[in-house]
Every structure is written in structure tokens, then in C-alpha cells.
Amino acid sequence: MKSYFALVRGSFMAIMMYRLSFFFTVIGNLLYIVLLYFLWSSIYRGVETIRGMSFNQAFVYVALAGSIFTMVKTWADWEISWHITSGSIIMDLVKPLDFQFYFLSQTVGFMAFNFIMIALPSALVLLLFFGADVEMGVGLLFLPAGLILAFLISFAIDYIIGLTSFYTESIWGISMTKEIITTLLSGALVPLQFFPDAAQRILRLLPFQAIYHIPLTMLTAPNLDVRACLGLLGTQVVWVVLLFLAGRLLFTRASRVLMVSGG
């Protein structure tokens, strides 16, 4: 455990180097929030609800959907090709480390850091400056899990997508492909909730929207009760299991057919 911890903290460290980089990518989530919250507030011109969501929600929800993303986005499928084409995958597979959790380990350093630096800061000004309300309710207690969990899903989709390269070596066009459907089905842009019902009950019987709509929903539904949010949380576990365990079935099967010409 202790390797996995090392790795944990030298991918924190290693983040912080980049400076410049996490300064864009605060003012660009700033400016996504100050766009959204005028596009939202036209939507809501003239109206108090929208499919049983006030502006306040929709716009917590929504606005606090790109923080969520810049917190779970990983960059495993990325991480994984890069060390396929550059030959060090052989250096990986070596080692008397898990494979999966060996990037995993990785992914929550980065994770950890933009938590800390990026959401947390985003959420305040969202509270602070743009009088947005939270409404307490017990949804608010599972949240840290959900939270967790939904980062986990997000790892495992870009480790199976990572995985891939095993057999295309270069995973552009599916990792895009990836990220349009996750953003598109899982809730990111528009609550689910906007969608027609037949459209969400399809929804949600996949993994995409257990990561942002489920903890989402868990902020921003306060009449739920302790049975609904363990019920989230229980689809959000059962995806886990599912994801990782594909997961290494398919590494299983795809290190059988590696060839690295780089190295």
C-alpha cells in the first residue's frame, strides 16, 4: 500500500508544477459558470419552474456539473496510450504493481488537487457571488461518497478506453467519442430532468449519469430521504464492481496482444 500512496502524492506534486495551466483552467471555469448563469437565467425569463426544477437548481445543478468534471475527469485512457507508444508500458507491466490500481493511484493525486484548487474555489464563488442556494438536505451527508464514487466510475471508463490502445495504439477518436456521449447522457450540460421520460428512464439505466447526476441530485433534490440517496449511492456501487471488473477482463485479454515499437 505504501507504493500506492507514494504514487498518490508524487502525482499531486508533480500537477503543481504546472502552474500556468491550473491558472487557465480556473478562469476558464469561472467564465463557464458567469456564461451559464445568463443563459439559465434567459431560459427562466417569465417562468418559476422547468420540469420541477426551479432557476436555482438548474443552475447549481449545471454550474457545478463543470467543477464536478474537472475534478473526476482522469486522463487514464490519455496516460495509458501515451505509455504504449512511447515503449514505457513495458517498465509498467514489470513492475510488482497492480496494473489498474497502479493508475488509479495516479489519477487520484490529480484528483485530490483539483478538488482543492479548482472545484472547492469554483463552488464558492458560485455561493458567494452569484447568491446561488443550496438547500439542505440529508442528500447533503452522502454527498462526499457520491462524490467518490462517481470519480472511480469516471476512472474506470477511461481505463477501459485506455486499454483500447492495446489493440489501436492511437484512442483519438474514441476517447472524443467517449467524452460527447459521457457529456451529452450523463447530465453535464442539461439536467436529466429536462429530458423526455422515456429518455430518462433509458438514461438511467447507464453508468454516465451515476457520474454527475446522481451526486448532483443529491445537492440539489433536498426532499430526498436516507432510503433514495442509499439507493443512488447502491447504483453508483454496483456500476463500480461492474466497470472495474470489465475492466480487468479486458486487460486480461489485451496485454496477450501488446507490441510496443518504442521504448
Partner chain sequence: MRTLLHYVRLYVLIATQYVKARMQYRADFWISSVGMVFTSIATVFVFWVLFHSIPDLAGWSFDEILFIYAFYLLSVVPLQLFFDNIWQLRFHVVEGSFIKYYLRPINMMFYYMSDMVDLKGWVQLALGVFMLIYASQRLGLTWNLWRLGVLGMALFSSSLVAISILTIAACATFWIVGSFPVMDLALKIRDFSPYPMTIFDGFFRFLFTYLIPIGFVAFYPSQFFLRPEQVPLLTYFSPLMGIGSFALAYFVWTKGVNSYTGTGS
Contents of the next structure:
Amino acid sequence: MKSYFALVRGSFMAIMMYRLSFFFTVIGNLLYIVLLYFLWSSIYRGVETIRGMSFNQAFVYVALAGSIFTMVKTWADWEISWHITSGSIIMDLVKPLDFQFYFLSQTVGFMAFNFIMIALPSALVLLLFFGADVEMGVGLLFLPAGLILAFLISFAIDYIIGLTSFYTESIWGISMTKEIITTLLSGALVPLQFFPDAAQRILRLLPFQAIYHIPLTMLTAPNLDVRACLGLLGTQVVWVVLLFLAGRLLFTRASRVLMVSGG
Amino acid sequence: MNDTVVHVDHLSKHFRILNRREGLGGAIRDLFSADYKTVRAVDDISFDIQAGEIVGYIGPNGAGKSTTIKMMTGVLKPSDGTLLVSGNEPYANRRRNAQTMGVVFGQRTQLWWDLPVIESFRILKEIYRVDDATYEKHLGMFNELVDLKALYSQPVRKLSLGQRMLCDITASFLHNPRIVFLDEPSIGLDVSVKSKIRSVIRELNRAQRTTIILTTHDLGDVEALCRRIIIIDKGKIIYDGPIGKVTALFGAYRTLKVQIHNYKEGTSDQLEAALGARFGGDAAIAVEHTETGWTDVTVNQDQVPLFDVLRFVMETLPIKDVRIVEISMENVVQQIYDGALK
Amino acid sequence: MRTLLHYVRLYVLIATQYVKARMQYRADFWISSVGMVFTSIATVFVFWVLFHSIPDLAGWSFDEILFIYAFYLLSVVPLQLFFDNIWQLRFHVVEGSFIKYYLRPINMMFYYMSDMVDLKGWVQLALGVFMLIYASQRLGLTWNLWRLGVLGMALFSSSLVAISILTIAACATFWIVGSFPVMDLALKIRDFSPYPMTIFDGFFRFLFTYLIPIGFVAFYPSQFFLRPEQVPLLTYFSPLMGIGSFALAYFVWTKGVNSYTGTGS
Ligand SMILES: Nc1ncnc2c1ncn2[C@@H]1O[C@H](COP(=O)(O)OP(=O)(O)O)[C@@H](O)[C@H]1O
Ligand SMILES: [Mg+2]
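Moving from the form predicted alone, what structure would you give for the form predicted in complex with the partner chain?
Everything in the complex follows now, all chains and molecules, and the chain you saw is the first one.
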């Protein structure tokens, strides 16, 4: 625990070195919430509810999606790709560490920092200054677990994307495509409820909604009971397991390529 | 004196940097702090350089060499003093001056990273509006000097450090500049590449009477190339004159590096005292323990035969390993402060 | 005139070489282009989902929004194609490799930007043209030579605005250590430029019209074509806005370049 505290403290200070930069990060996130407020106000101009969601629900949903975004963005795909293309992966492979968990542990500190410094303050501002309400139900109790699982799913996807660098140089294209698909199909930009019904049915079968829609549901859906919450967590756990396994499988195959071709 | 290419008069460059405080609290207070300190990177220097000279501008790391070069090439604005290159203020007339200068910053290529070398040359030809005849003549000369032709179709990023440096130097002469600045051209290169680079520089200076200013912290470079050297330390010029005097003095110096078994605090002082007693105080044998675990014994061979000192040291102390190297830049500077050139 | 020709020749020379070199990574080019397609149509997709539930956005129909977005895509093409190197600026500045741009007898901004041509820009160009035609057809807009001329003029102005906003944000790196948040902020703001500025009121409308004029990237100029009978007076100032903001960006760039002190050794 102590060492984790040291980690958070270290990165906190590192950011502090960048004085103005830090101010801009904070201002940027606040401004983003303000812009969303304007956008969604005008979407809701003259109507009470859209697709069963009130303005308050929808606004909290998309604004907090922004906070989750800063938290689950791991950059692990870029990092891994850089290790592969620069050849420093050789140094990683000789370490007596599991490759996947090695990168995971490197991103955890980053996530903790972003959560404390960016996501949490943005959420607080949202609740205090915009008069937004979240549902004070059991959903809140499950939220921490839901957020951690969301982070793990996001990492597992980034990990797989990063490994594609074994096969192609183009991390920009693949990563952007992933980024867009993840944000579009997960509820990060528009609540899932807004999608046409047929689309919704498909989206619920994909892992992306488990990153945004599930934790946001815990925050905004009225009258959630414990069973529903457990169901949501269960979905996330299944995706974590599946995606982590997929990543490991891909790594085994890809590293065989490395050994044959010499990188 | 109308052949002065560089005129430097009481030139200074100061940087303001933030004083950082310690710890978490300090980091937070730094957010609002305005506590700056001034680094005098170049501090009131003066000299003139004539057309056709090769001048070695040398000094230890952090002495202010690159800062001076950056001012002369118009990258940095002087804080104080006068600086004229070919009669112009480099900073004020950056674009015009660039036409008459060539610059190489060691380790940092100015060629186009992804393009074949020859394409970089062609682009430079266009940038400087070099006519075909001059261009062909120059390339021909380089091909004679160093066989670069084989490299021309390679992208720059695939070249070795030494090959890249040779190409960069070639590129800096393509537009037939009046003056070329070479900042640490031999840094990180092995001996054979170094000597190749030296011969190229010498030839280019001879062929066009190009003025060359060469910074380095390697005495070997200047010994091979320059007749005049300027030594700078902590932003101040501590020597400006013929190289002969310096090599006569330091050419005889060698540093004996020894690894002492069971080294203890104070061993080096005892050794220095013992050497003083044995060879006399005039021999001025300096002993210094370094962080790497080696103990440096600096000897002037004109005064004491190196092997006598070595034998004495080996008899006095349990020695694990021995190396003999030429005197380092830091040592030269120390000796100058101690009055060696007076 | 001679200088202009010199620069054009130089740019063509560097760009063709660069493209040739990049074409060795053909797979990268295609995958990046696909990524760009996704990035470019993401906003359309959001609109599409939204308009599934609402009839109009602040009084603008889906087709009109599509037109504005197409205009936006076209106006960021020059930025993407010719100014993409601003994304590298903070790395060059931090690592000190930026000084090489001081050392040639040509304009520094030109030299710096000529170092990279981002080929993905063609995707925005193609998609922009396609969407513009599609939206015009749905809206029953007709094009003639005069209107095409106006379009060219309008796009010229708005691309200058788009270039200027990001250039100024990138220049923050000359004064601020770790300037990524500034660029990120500029990008976040720019991403709102295909929205009708009428969704904002008071301070923010003023901000996005005069101070950070993203309104001029797409919304105001596209009114010429969408609702020619009620073009706000402001729209006629688009060229002025474009040239003015680029002049400002160039001024900031020059200031930054002159205050940059390098990173030692
Ligand atoms: N941009 C800068 N900001 C602050 N200090 C600098 C900067 N550039 C150089 N310095 C300082 O100026 C001194 C001289 O540096 P430099 O000219 O690079 O030395 P040299 O090239 O001789 O090794 C050093 O102490 C260095 O730390
Ligand atoms: Mg230096």
C-alpha cells in the first residue's frame, strides 16, 4: 500500500513540475462539461424526456462518460507498440515477469492519478455546480467495482491492439479505429438508450458497452436492485476474462513470430 | 583586418531558470513561484576570427561552447555585447546569414530522416539555390574524399552515426559557405571515423579557404586540425592562442588510472604525499579518486618518467588494474587555473 | 514573385520525396486511411443516432447539419495535409531538435511545416466532397460557377481559421513545459465547430465567434449556402477573420521561435 502511495505521489509531483500544463488540464475538462451542457440543453429544448431519459440523466451520463474516458484511457496500445517497433521488447521479455501483467501494473498508477486528479474533480464539479443528480441507490455501492472492471476491459483491448504491432507498423490507424469504435459503440458519446432498438440489441452483446454504459447505468438508472447490479458486474467479469485470455493467446502466437524472425 | 569573419566583443548569454523546491509542498508552491536564478552560460567573452582559420573552441561539458555557436548561428539572441558574423548580426539577419553559413550539431542530423541521402542533398541545393555546376563539383570532391556514393540511396535513418556525420558535414559545405560551425562533430565516434572526419574538414578548409569553428571536448581533434584554440570554461575564455603552447604543455601529461585494492578514505591523500616525498614537490603529481572507483594520478612526463611513478605506486599499494590515458579536458582546465600557461 | 516560385518548387520537391518515402509503408498508409475514415464519420454517426430521437437540433435538420459537417471536413483538409507537423512541435522543442529549423535561409514556418505531409488528409477531402454533394442533393441546393467560387473563398477563409487555432495552441510549447493539455483543449473545442453556434448563448457564443473563432470553421460560412436569405452580417467577414487569425498565428509563432532558448548542450 505504501509503495502505491509513493507511486501516486511521484506522478502527482511529476505533473506539478508542469505548472501551467496542469491548469490547462483542469480547465480543459471543465470546459468540456460546459460545452456538453450546452449541446444537451439544446437537444432537450422543448421536451421533457427522450427515450425514457430526462435531461438530467442524459447530461450526467455523457458528462461522466468524459470522466470515465480519462480514467480508462491507458495508452497501453501505444506503449506496447513502441516497445515492439523500437526493439526494446527484447528487454521486456528477458525480465522474469508476465508480459501482460507487466504492462497492466504500469498503467494502474497512471489510472489512479487520472482518477484522483481529473475524473473525481470533474464529477464533483458536475454534481455541485450543475445541479445534476445521480441515483442514490445500490448502484453506487457497486460503482467502484464496476469502474475497476471497466478499466481492465479497456486495458485488455488496448493490449491486444498493441500486440498487432508484431504484424504491422501502423499503430495510428488501428488505434484510432479502435478508439472510435470504442467510444461510439459504448455510450461514451451518446447514451446507449438513444440508439435504435435493433442496434441496441447488438451493442449489448459487445464488450464496449461494458466500459461506459454499465458503470453509467449504475449511476443514472433509477430503481436498480442488487440482482441487476450483480448481473451488470457479471457481464463485465466475463469480458475481462475473455479479453485477457485472448490477449495472452495472441501474445503466445505473436512472440513465436518474434523468435522465428528475430524481431 | 578587413578579413575578420567573426567579431565577438564582450558577448554574454544568460538563462533564467526556475529554482525548484523540494518535496510535495515545494512542488505546489512552485505552481505560483517566481523565484528564478540566472545561469551565465557565456559570460563576457571577446575574440576575432579571420577568414580561412580553423579554430578549436574547446572546454569541458557545460562550458558554454554550444551556447556560443547558437548565438553565432542566430538561434539565440545574445543577452549582452556585440556579435558580428560576416559583418552582420546573426540574430537580426537570420535568413540572410544562413545563406553564408554551414552548421553541424553533433548527433543531431539536419538531413531528412526518411529520405535517401542524395535527396536531402538535392533539397539543400534547391534551398540554397546552388547552381548545377557548383553542386556537381562539390559532390565530386566529397566522393573523392570519402567514398559516400554507396550510401546515397540509403535513407538517413539507416546510416550509422559516423556515416551520418560524414553526410551532415558534406551537406553543410554544399552551398560553399564562408564559415562553417561544427559542434562536437566527433562525439561518440570511433577512432577510424574520427580520423576520416578530420581529413575531410582539413581538405574542405584548404580547398575553399572556408573558415571553420570546431567545438569539442576531445583534445585529439584540435591537435589534428587547428593552429589556434580558444579554451572556455564556465562561460569565460581562459586561453586564446596558438595550440603549440598547449600541446607542448599537455602533450607531456598522462593520467595513470589505477584501481587500488581495499581503497579507503584518505588513501589518495597518502599516495599524493608519498609521491611528493619520493619525487619532490616540483613534480606536482596530482592524485584524485573518482566516483568510478579508479584513482587518477596525473604526471608530467617532462618532469618525471611515467614508469618510475608507476613502479613506485605498484610497490606502495596493492594495485588491481592499471590504465594510461591522455589528459582530460577537465584536467587541462584545472592546470590552466593553477597557472600552467603563465 | 521569384521567392514565391522558389517556395512552391521547394515544397513540391520535398513533398514528392516524402510521399515516395512513405509509400514504402503501403500497409500503414491504407490502415491509417481506414482509421481516418472512421474518425471522420464518427461525428456523423453521433448526429445520426441523435436525430433518430429528435426532429431538429436548435432548428437545424439532419441534412443541414450534414452539410455543415461536410464543410468542416473540407476546411480542415489543408491543416491535415500541410500543417500536420505542428503535432510534433512539442517533441522537437523539448528534445532540442527544433534548432535545426533556424539554420536555413528560408522562412522557418514554411521549412518546419514542409517536413511532413499527412497523406490521410485525402480521406477527409474525399469524404467531405462526397457528403457535400449528398447533403446538397437532399437539401435541393444547386451549384453554379458563382456559388462554387464563393465556396472556394469560404473554404480558404475557414481553413486559415482552423490552421490558426491549432498553430497558436501548438506554440504554447515555446512557453509552457508539457503543453499537451493546451493542444488537447484546442482540439476539444475545435471538435465543436460542426455544431450550430446557436446552441451556445451569451459568453460562449461570443467566445466562439470572436476569440476562438470556431464558428468560422464551418457554421457561419456554410450559411451562405444553407440559408442565403438570412445570412448574418458576420459571415461576410469570414475572409477577414481567416486572414486576421492567420496573421495572429504567424505573429505568435514568430514570438515563440524568437523566445525559444533550446535545451542546452
Ligand atoms: N536553454 C537553456 N536553459 C537554461 N540553461 C541552459 C540552456 N542552454 C544551456 N544552458 C546552460 O548553459 C551552460 C552551457 O551550456 P552549453 O553551451 O550547452 O555547454 P557545452 O556545449 O560547452 O557543453 C550549461 O550550464 C547549461 O546547463
Ligand atoms: Mg555542447
